[in-house]
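A single chain, nothing else alongside it, follows as structure tokens in the form predicted on its own.
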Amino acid sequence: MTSLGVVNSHAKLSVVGGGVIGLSVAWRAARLGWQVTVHDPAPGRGASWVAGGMLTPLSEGWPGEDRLLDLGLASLKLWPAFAQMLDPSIVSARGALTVALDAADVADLLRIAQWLQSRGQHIDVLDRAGVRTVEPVVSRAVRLGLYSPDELSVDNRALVAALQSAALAAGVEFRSETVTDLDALDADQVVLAAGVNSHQLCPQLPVRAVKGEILRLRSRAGSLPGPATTIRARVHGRPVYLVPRGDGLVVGATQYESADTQVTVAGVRDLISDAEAVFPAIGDFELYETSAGLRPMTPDNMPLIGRVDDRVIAATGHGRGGILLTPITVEGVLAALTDREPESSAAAALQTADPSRCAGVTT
């Protein structure tokens, strides 16, 4: 290898895990010259297959979780360019709206817009009448909210098929398997990408499984149209989105500490009264699917992005960001590939993923 990227054409990569993260380093480093295996028993249906697809940083920033701010707005400045290589169309909302129902919640994003300003970002802070001037379906009983036009959504499937097609045309080979012992691959190197299986296979990477139950609704007939923008809130103290689609609406997500995906009657009555209470015309459209997923969680809320050895790198433990992530992990994996630096504009961010701060650390 050398500091150009250029490498060998008969070097191995074997990518461990076929999720969006997985798919995208395949792709990428196939393009490179590298002779790449993706292992997954169901390449794209997992986490990935789950997800709202949210690229909001600033929405979904809170105080005190600077560092994963930073790594997410540098990831979602390489998202344009990372799109138009890929499939422009994948992309599905422009603009983030996170809205406040009552007082405690206003309180609460106020804090958000000041901390924010305090990082140098900026964020409209709307009243009532500029709330429903950006989303007029909103619910009257909106009292403040926070616009952020550059955010942006994708439509995870259809960015995992556009990966996976991607992928097969710049000739990654994809085994329908599961791996369960990293030093039997026949590779020279390996890039462990595999969610919340990565302790397993990593025990030093302290990644752990959170669920989040997911809805998908169609529009009707006669239905309302939807909001253009996603909208974000906190109803009763419970976290919603409503993340726009060509044919409806992705409502997310609940989040418990479980390691199984069955989706429960609670989880889906909370998420519909929850998205009611912000967007009123929703109980005519379609429910046609439920979904839970497992989400790759760090005690730090930070993923895990670089070497672990000389042999194998970490893409993995993104939380609830992973498609967010996406662009910035894929340069840092690149860049630990090829031994050379990142970007200029992703090397500060990608420092503090470093799996090198997890020494000694449990889930």
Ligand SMILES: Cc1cc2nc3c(=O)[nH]c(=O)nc-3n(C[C@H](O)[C@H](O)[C@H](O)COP(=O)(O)OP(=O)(O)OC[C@H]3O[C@@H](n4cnc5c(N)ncnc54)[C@H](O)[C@@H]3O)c2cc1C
Second form
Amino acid sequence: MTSLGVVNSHAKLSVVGGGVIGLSVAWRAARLGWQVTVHDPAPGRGASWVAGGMLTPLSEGWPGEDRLLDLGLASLKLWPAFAQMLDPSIVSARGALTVALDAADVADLLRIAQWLQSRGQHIDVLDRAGVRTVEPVVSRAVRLGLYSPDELSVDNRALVAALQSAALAAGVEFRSETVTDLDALDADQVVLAAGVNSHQLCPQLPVRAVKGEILRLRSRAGSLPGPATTIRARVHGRPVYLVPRGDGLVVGATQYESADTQVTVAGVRDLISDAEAVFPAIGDFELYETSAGLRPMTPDNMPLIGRVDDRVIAATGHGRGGILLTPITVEGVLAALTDREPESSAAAALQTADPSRCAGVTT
Ligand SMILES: Cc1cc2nc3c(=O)[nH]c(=O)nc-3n(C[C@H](O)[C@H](O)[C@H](O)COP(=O)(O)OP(=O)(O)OC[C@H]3O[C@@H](n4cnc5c(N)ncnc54)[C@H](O)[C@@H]3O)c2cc1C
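Now show me the form predicted together with this ligand, since the one above was the form predicted on its own.
Okay, now the whole complex, with that chain kicking things off.
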């Protein structure tokens, strides 16, 4: 590699982990001339397969998580060009609506709207009638809503498939293997994108598993139409969301400090009952899949993107937002690989994700 960021076309790059993060890095690096190998015993079947696919940094924003908001907004800006390069049809919904069902929720949403405003961001505050104008299918019990028309959702499984095809077309080699030692890889550079297992391969990266269960539903003959907008809410203190997906819906997600992927009866019960509080007609839909995945979380909820040492670059710890954060992660990893500054709109946000902030931090 030269200091101008021109890659030696024979430089070998090993990407450990073929979820959305590893696949995206592999695809883009191969197009820059790297000789790329993805090592993964089950590419595309980790958290990326299970996810809801929301690209909603404003709607998921929470006062205090300012760095995550900035990183998410910077990545959302990169998403249209990223989807365009890959397959624009992976974008499955536009607009996100967060609704309040009781007085405590109303207070929370107003606090979030104020915080966003203090950060120079705008979100529409809608009264009951305004909410039902945007999304007529929501419950009449909804009292207030925050609406963000420019947020998106993508079909995460179509995204995985498109990335796998794009990587193959760019000449990426896939090896079906579990990596146990990064030093043993025959590569000039290594990108570590092994999701919840990243900590095992690089103990200084404090990534832990946070389990999430999620449901996939489709409409049946005679069902009322589902929402056209992504809807988020908090019911009995639990977050729930409904993401439109073709002729159906993705309903998520539970959250536990656990590393198993079994779907529990209580998880399914709570998701259905909380979703029904928001969208009463859900009972007519077919429940055709339940699944659970592991979010790769870090202690400060920020991902780890950047150099660990001269040979290894981290691209992990994306927690509950790895689909959203894919384009900005690719930007950060390619900048590190080619020894250049990231694109200016992403540079400041990426600095806050540098893994060096975690020196001495444990999971
Ligand atoms: C229920 C749920 C809902 C979610 N909803 C959203 C959402 O709406 N929006 C959003 O942005 N994010 C969402 N997320 C988060 C998102 O799914 C993750 O942040 C993202 O998929 C992480 O991608 P990844 O490529 O790092 O990990 P993964 O997709 O988990 O991929 C890691 C890969 O590494 C491989 N691997 C592991 N260990 C090794 C090893 N030793 N050697 C080789 N390969 C290895 C695995 O086989 C796997 O394929 C959700 C997550 C869950 C669980």
